[in-house]
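One chain comes next, on its own, written as structure tokens: the form predicted alone.
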Amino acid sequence: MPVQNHLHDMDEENCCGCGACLQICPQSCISSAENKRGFAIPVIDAEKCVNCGLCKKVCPWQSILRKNQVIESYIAKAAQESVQKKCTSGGIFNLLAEEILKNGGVVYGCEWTDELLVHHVRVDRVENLPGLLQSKYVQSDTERTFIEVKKDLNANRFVLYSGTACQLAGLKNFVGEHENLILVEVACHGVPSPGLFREYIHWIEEKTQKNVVGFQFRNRKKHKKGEHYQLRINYSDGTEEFRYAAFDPYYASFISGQTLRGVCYDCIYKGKDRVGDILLADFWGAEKEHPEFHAENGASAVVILSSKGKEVFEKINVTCKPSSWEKVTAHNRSLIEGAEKTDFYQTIDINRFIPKVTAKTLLKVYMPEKIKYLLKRL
């Protein structure tokens, strides 16, 4: 009898690349190839395969499972301005994780490799959550994490795991509903790939003559709330380059949505109902939508999807005012939408992706921000 492999022709059209099936398989007979944009796909090898569907079981895309609705929505920041300050927006995600960790439990979420890439890992004391934190826009690799977070369920330690809709779908369809599981899902506009930005590092390099050791998208050093989106690369000579998204081909691409996952621009993740037990985003719009919060450090939308979720919330030190699912997607489409589908790139080329810089580009990025958050509010 011939085998029907359960994975047969896929690639970013139908498939998120949360690596669930890859984990799942009792014969490890899928792995990971990249596809022509840089994307992870996962290949069958159909002599090992045993048709026993486990991977058509986990995929967030062909078993959809039961999403959480919201319960409760803050806009928010840590208490203290020194956590503010180093996280992207509000640094909720980081009491969230203490939280867990000073409780003997432990955090999985994404931190750069050191080939310039961004992974999923396991962390279990404090002093290692760092490489958790902050924006990181690029395809995150799962890899064996949702195994070890089995295990870790299994020993009865509580669990946060930190990751976008179709990466949280994946693990937990991976592991089942657990009463010490709980899901971050962070806000997300769709995914650009791996490929695509390991081929971008490679064009600075040329241009510039020097290796990069360290990428930050949206860093505060001159623009506190990050909204400007100020990237900073850190090269191997001790020297470090600061650039705005605008002016940058990787970045503004992925800002207008050029160059996302092809499932990214239907995804059925978006809307009100969720996966996780709490989303996070940044909230944007925070002077209109409340003008009494002081957000110049930046602000958080904090979404509470389940009881799991508004306990561990609760027991966190922040600023809070209650807000609404109108008011954190008002300016946040990304929340209940996906981007604007464009004709695909057939090859890397970051050169297609260089930005024309017009002169309200030019006044957007290098009007003073205290003036900007002062327009907003008025």
Ligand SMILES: Cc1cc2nc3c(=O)[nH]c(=O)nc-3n(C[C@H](O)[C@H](O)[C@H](O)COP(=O)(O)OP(=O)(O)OC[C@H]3O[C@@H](n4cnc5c(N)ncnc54)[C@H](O)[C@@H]3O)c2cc1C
Given for the second form:
Amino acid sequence: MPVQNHLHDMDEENCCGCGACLQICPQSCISSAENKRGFAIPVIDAEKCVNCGLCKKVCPWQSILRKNQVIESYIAKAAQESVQKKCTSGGIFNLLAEEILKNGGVVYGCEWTDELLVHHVRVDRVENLPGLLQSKYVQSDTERTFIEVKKDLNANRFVLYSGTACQLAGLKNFVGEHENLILVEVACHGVPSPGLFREYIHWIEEKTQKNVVGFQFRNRKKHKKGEHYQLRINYSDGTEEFRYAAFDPYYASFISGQTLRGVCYDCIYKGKDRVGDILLADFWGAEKEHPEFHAENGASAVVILSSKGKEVFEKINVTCKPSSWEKVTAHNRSLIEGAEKTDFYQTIDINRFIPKVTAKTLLKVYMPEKIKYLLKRL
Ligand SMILES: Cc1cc2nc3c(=O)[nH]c(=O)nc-3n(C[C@H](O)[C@H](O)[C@H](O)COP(=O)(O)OP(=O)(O)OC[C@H]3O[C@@H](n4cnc5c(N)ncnc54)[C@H](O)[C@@H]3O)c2cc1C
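Compare with the form predicted alone: the form predicted together with the ligand:
Let's see the whole complex now, leading with the same chain.
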């Protein structure tokens, strides 16, 4: 039977990997396979497919969804420093999530799996929130969470779902508009390959002859000396290792945009019209745009995109100052345009990404943060 109405021949350049198609398929005939660059791609069993077209309807690349517009923008950080320190930038996600849980709602976000990959999970107790905090720079698998969200909404629960714009678009296509659903969009310059991350962990284990049991991309404990982007690796023997992004093959290649999913280079979910109710980003350039705001430990850009988003933001305990979309995006181009296209690597070999260390890199990494901050303010 000719198949015309479903997604076929999918690859990284026309599929964002949100998983909506896998979750909607009434025949369960869509599965996921890893391509040679380590990204998950949907594979359709044409024998089982009944050509219902639901996969196409929920696909954020086929049914483009961008409804909300910028209402207000802020520079913000959690009022309590301890909250900010647990998170990546301003700690705003943690406060929003607590607010929803306090009122009997549920929160979805992503955490590390035991195998050190990243997936979305459902949390309904504050004790389980810490696993969701902090950015994991690996594409997350949404698993069956869109189905679970639908069940929660049908049970009249408030739901906060956080993720990248394309994941939120897939979810919104899947469940439709719902007044109890709050979407928290995490700014994203692109997602890197889970397969490459797996190979990278093997590479570390081979080099060190130790097992990696924990990973943190934005370690705050030691970054005071210089560069913010420092990772921490935990080994099974109880030791830990700290590395600056600029010296690390996985991290440096992610930041420079060499290892992103194909679709991210031409991401269609950029700009002022957005999917979420609230957008969270790092407030880069805070010292220039808001010199009056104390952002030594980092600050978030919070962009309010709907009245629902505004309502929940007003309830949380933050230190904030009004800003503007122009100020937020002046130093954060990833909110308005896709990453610059680089040569597509074709095999997941981490050795090809070992960075060259120059005098400029050393200066950037080791110049104390306080001096950098003062220089930027000047
Ligand atoms: C792949 C990726 C690329 C990013 N690129 C940029 C960028 O270019 N510019 C910028 O300003 N900010 C970027 N961010 C977002 C930024 O790092 C912070 O996550 C954001 O500012 C929120 O900070 P926070 O302190 O409020 O929350 P945090 O405590 O950091 O909360 C993290 C939140 O992000 C979600 N999250 C973590 N990892 C992932 C993931 N892999 N996929 C989907 N959701 C995830 C968690 O579920 C949680 O909701 C990126 C994040 C990711 C995951």
